[in-house]
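Next comes just one chain, in structure tokens: the form predicted on its own.
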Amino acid sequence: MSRTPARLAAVAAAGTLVAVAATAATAGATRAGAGPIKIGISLSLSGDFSDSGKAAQRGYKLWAKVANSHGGVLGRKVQLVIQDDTSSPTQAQTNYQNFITKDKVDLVFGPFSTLLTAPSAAVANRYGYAFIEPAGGGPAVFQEKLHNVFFTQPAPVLQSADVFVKFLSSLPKSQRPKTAAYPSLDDPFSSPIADQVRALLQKKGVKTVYKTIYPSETTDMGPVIQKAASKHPDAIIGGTQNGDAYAQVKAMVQQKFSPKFVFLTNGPNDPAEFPSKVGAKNVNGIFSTGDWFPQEKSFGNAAFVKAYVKAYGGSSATIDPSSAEAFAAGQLVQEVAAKTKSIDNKTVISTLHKGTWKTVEGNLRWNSIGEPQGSDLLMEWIGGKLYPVYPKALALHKPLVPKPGWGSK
């Protein structure tokens, strides 16, 4: 569901995570002695997706122990199997299949990435398995049409960027960037949102310079932007993950260029890490997408909040939203064991198909293939912080247009 001003006007007090622990545990209390619930979980704790299947790993672990606290789910407290599949698709399928066939687990959760998602999930889809997953959203997961999958993010990775392009075309004309470059990375999330992005702003008149995509084990960019400078795009629009992310901004700032706008579809999103890698200074007028942010009012999210600082340590601000993607995941079967006093994968299949469900991450529903049916929001890097800028009526700050030259404030 859209982030419309009446969802976040929808609950968000902090007892809120703690209610729906106690209802689920309560709607079960008679098969306390059936022994915990399993759950599978394949994340890159290795390798090149570490740093988001690490944050992931936070939020799973979060709700686990907010949910045990509580009594468990249905009566049983939660156990999480966790394996490294060290950012490797097959060893990813591997480990689901030994969820299930060996550890018998009674469900499992999805891994973080495109890459990773759309093979695991046809694994689950193989045993019936349903396939709550927080950080699988591009095309390669929906294009095999399995109705087990539920992608815990408001909207399709394929249109999360489509909120920059209705940014671009609300700003006067002149300002509008005239031109654009787009590097992209040879991943399945992230070339085909700025494969959209381009055919939005080639419709709407913005001309393409420069357009790249460079293979997944590039790791200086510094070639790569070279070109994209040599035809001074007003805007670089890159569909990247975290590292390509930071190599890219780090070329721009060797380079000296500085386009007016800089859209990366990963990395910017990190509050956490982008800082660090790319330079506190450098961060200023950098958009990027979000699908949450730690003020928002959504069910149980307060919550959330500050249960992770206090888990984990260091503010709100840090919070990288992967962590409140797996977090909603876990959400998602307390609610489906509160309603159906079930955790049945075929019954938590069917249930989740029905109606709209609320999380940290908002009120989502999806279609018969698991594409939720919302948008996301436009985020920014200003001041140092990361904000939501559009929509206008969901934003905590002013756009900053154009982008500062590096090192500006």
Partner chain sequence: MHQVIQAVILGLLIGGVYALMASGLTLVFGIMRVINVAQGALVILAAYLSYALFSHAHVDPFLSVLIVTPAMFVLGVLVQIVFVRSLRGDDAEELSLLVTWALALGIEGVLSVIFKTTYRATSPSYADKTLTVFGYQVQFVRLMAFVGSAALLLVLSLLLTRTKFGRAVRATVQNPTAATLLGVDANRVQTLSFGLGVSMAAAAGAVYGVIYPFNPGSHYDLISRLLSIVVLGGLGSLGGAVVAALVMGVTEAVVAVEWQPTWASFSYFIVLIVVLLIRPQGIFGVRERAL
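What we label the rigid core is the largest C-alpha set whose atoms superpose within 1.5 Å from one form to the other. This is a predicted model, so every value here is computed, not measured. Numbering follows the first chain given and starts at 1. What changes on going to the form predicted in complex with its partner chain:
- If you fit the rigid core between the two forms, you'll see the Cα of S322 move by less than 2 angstroms.
- After superposition on the rigid core, displacement of the C-alpha of D244 between the two forms amounts to 2 Å or more.
Just the form predicted on its own so far, so send over the form predicted in complex with its partner chain.
Chain alone follows, minus partners and molecules.
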């Protein structure tokens, strides 16, 4: 039997497949030993997502510090192996590949944003690693239907505004909006959320009087708001990111258009930035959602806030939720370890899929593809401060309805 180049290539390919399969099968197993527990994390420490990436880094590091000060996990110190991915999905994938095959870390935690999480989770899945991730809540992550993903926020991004619909439904009929306008940003994390709210509200009889999607390069919200205002809606419900949310509010103020309800998916939920962008006197009565807030009575939250302020300075109001989301990832590992006496990836995955888990982000549970099954919090600006106002059990203030005029308390 002659050995042709084609046959040789086939044999080599088969050998490679076997080797990869063997690596994948063994890589997920926890390496026994008394050394530190190494956790690989790719983070956007430079590039577009660097602000949020650094906030997540603070959360991860704080968790490691707190855990180590209490003797580590299963008696082993926690060692974070953090690599910058420059906000690039390709680099994030490379980083996770290296963590698993070169650094031989015990566990991996997720990067920042859906864009980087989706491809990274697939790498972790290939090697049997659990992928506890704080910031990839978009459809791209869950479309892959990976069993190793666990998103450490209460709700997936697309369902994050459902809580606003529930809140409106809880109001006496006379106070509910009858008409709504939906100006939204052409962005996978903005307009689909507003579309979801619109579909739910239409079923409840709220008439859509205007809807539009504006491109990301739209800096001037004047014409968009002018058109919306001409339809006299009771509610403005915008699928927004921060910049266009600020511009929408400024345009409403300048055009003296003050609807009964203003709900924006992002922008108002940034307590440190929002008042300075739209004017502190214009924030009251504006709704948004959030996955975490400093006064939340969730598991370990008070200690987290205290430790954060001690470690990084500032106040509870300046803590970026990304830090809490990252901190929650560590809490989950600690709880699994306490329950099973193992941090083996297979154990982590199977254990987290059962029951409810207590974190600073609230009590989390997931379906088989890592989508959290809870609800975000409805936040509202009242008296110049941002409060959770719904669900009632978690509210720190009574909701302010309808929205007062611009410049009012």
